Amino acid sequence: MNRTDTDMKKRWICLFVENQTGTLARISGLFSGKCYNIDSLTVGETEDPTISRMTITLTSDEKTFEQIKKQLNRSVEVIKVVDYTDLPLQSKELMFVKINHCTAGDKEEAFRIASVFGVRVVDCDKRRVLLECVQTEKKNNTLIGLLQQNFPNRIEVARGGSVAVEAITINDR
């Protein structure tokens, strides 16, 4: 049976795993091993320094995403494993973009686009406006797709993967 684009979705999974040196060497020689591609990665220590929460993007179909599971059920370092595709979600991810090259009517522009969008000027000077951006990965997107029809070729993007909980009233990804 063919592999169709249909059949291949975004997923999320989130790892909990020992707080130890090499455990992200691992987890992602895994993926790269298998030539399965992450779309983002993220990790950090938890309330208990000595796991990590690793939140994992990446887009593939149903069979190859259960093989993934198992290899990482498997991997000595591995504490737990949660699917949280089908569950609701609070997700969120890190941006910067600064706009560079900039006049007084450009840093209005950015200006106004960061006051609709919900983000933050963090930095500026007579040429160059820096954004704060932590939004969910779609509206990060629609963003980017904005500031580059305003100010083309004159930005600059710096993305943390996704981190992720599972929600408890209301799903935001």
Given for the second form:
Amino acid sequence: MNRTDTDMKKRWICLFVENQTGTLARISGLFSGKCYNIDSLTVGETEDPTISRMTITLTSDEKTFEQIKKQLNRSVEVIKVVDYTDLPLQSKELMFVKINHCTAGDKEEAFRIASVFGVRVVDCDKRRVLLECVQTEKKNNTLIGLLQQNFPNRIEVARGGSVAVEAITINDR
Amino acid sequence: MSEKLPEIRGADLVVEALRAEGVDTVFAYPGGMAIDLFDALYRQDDIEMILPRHEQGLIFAADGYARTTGKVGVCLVTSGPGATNLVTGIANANYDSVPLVCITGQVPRSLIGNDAFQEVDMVGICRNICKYAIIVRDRKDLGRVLREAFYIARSGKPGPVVVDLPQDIQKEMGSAVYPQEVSIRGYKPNTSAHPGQVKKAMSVLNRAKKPVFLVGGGVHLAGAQKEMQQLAEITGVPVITTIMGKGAIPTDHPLYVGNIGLHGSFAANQAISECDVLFSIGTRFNDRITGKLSEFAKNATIIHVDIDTASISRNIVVDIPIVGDAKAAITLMLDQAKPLELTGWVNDIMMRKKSYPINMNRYEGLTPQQVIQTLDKLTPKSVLVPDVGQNQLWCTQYSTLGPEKRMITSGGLGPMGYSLPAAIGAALAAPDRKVISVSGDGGFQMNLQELATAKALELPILVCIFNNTHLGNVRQMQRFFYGERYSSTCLRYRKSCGRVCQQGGQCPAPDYLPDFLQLAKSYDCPAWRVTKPEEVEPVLTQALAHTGGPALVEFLVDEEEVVMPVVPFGKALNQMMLDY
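Could I see the form predicted in complex with its partner chain next, after the form predicted on its own?
Up next: the whole complex, starting with the chain shown before.
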């Protein structure tokens, strides 16, 4: 079968793994060894300290994605693979954006953007503003685009990748 | 308070584990960080220790042992270079689903991360080339880790497991209990085939006009050869094999067509291209068998039985997948199998098999075909262990296999130097069978040190070398597809040659290095050099009669001899180049 771009899209995986040293390396190694690209990967302990939970986002075609899920499933360290791609989700990403070399007008602009986008200003001084953005990955991308335009070459971004959980009633990804 | 339970050292628990797992042979090479393990093994008599001459030879021997017995092969080596020398063998076992447990010594925990002497991150190195790799971090985990290692290695789709064991844990006192139960929540291999899927597959098969079975190595791994033959005989469906599946039904069976693939038979590749139902069992549709993917069995409904879900619809889109063990699946199929009316189809295939046989009739002199067929005649009950390259392909093309004559070969990774050490493992595993190692002159030199091991263990292996003084398989590609630019494939080359042959001059043809007869002599092995067709049978008869150690026969083969037919790069299976 030829690979086509037609079914290329953003995919989401929720992964439950053994909380051991080496597991993260095993999972990321599986992606790199087979040339699959990860868009983001987050990991943290669950309510059961022996289990870690990962949220992985990637862009791929259907066939590659099927193979990725199978490869993950057959790994001894992997307890469960859940495909979140077409499920209702609540997902958020933590992102910090620092805006440097601000004039007074720039700062005003930054505060205005923060209030429009519903993100917090958590720190500032005379020439810098620090934003804390807890939103979907998509909204964070939009925000970066806007800040890049308004403050070219003056922003510093630190983002953590999406964390997702299956929604109860409201889909927000 | 209850009485304190008796405690033993980590190394002694390893020995207990080996006993409990039914291990009778360990392939082991000592070193500083494994010395406690060797000491523990010295103090017992249940487990035999085999000392090869190089860790790569060691793991190939364990691999040959595991493939011959179906049991887990156990490797025991030291840290650092001992461990890294296993790496090729681990990848090899992983590709071919061979159950191995590799215990590697490691520097003490306090030194890990210090770039200590002979420290390597073995788990990190092996992560992507084994089924599972783990470092033991706590003495109390040791029993459980070993139990899980053996379970993972042998269950589901078998494979190699690496257990990295720091030296201080080998010494540390702790529980003497080796657990019996295993529970790994992320690892629950499914073996039983889904009856609904089997039913669906059989109803498609039962309506087929031009069906074929494609049988891979999975049928051997599952020990389902008998069931496979029964299924073929009841239905009358012709059987094609991959290299790894060859021998699953006897190759002289009237329903056997031949091998599929790059160097498969014309009749087999043609049948795959024309069939309406391709019923494949235990093959992962490796690129060496499919040819051009878009043309592969393009009119067929494809049924695929495999124990590994990740093998299904990876290369070839499958219509009816059946996940499970080959034996379990075939057993279910047998209940629904019935004779099919396929006379015309089978006749067509067998007619082609007859009209386009694989042969080497181009040359009048000594041919590998003649050697392999003479071996078949002289050793009906044997294990044939080819190396990698032309010699291997010729063995897969010409050998007659069946329940009495097995072949073990590296199908996935293809490491040169596999044959001799793997033959040692096979000979240890099957003392009642003649074991025949077949190598080219290039591959033989990659692990020839193991002649010492074979001699030391008094293994009567027949070692055959096809000496064409070249790296023949690469040379063949250079000849057909690279304008005869023979880059680095002549093993006769000496500095004094310069570029004489490249510039069209007469080859100065210096003597070949080494002289294999002298080499054999230095290992106290008898050796013969065969140059004429009429010498083949008498020499082989003599060499096969030798006991007390290996016997070596060198066959001088024409460097222009090639593996034919071939599917050229990027072509479909039905576009084979039959001759040149």
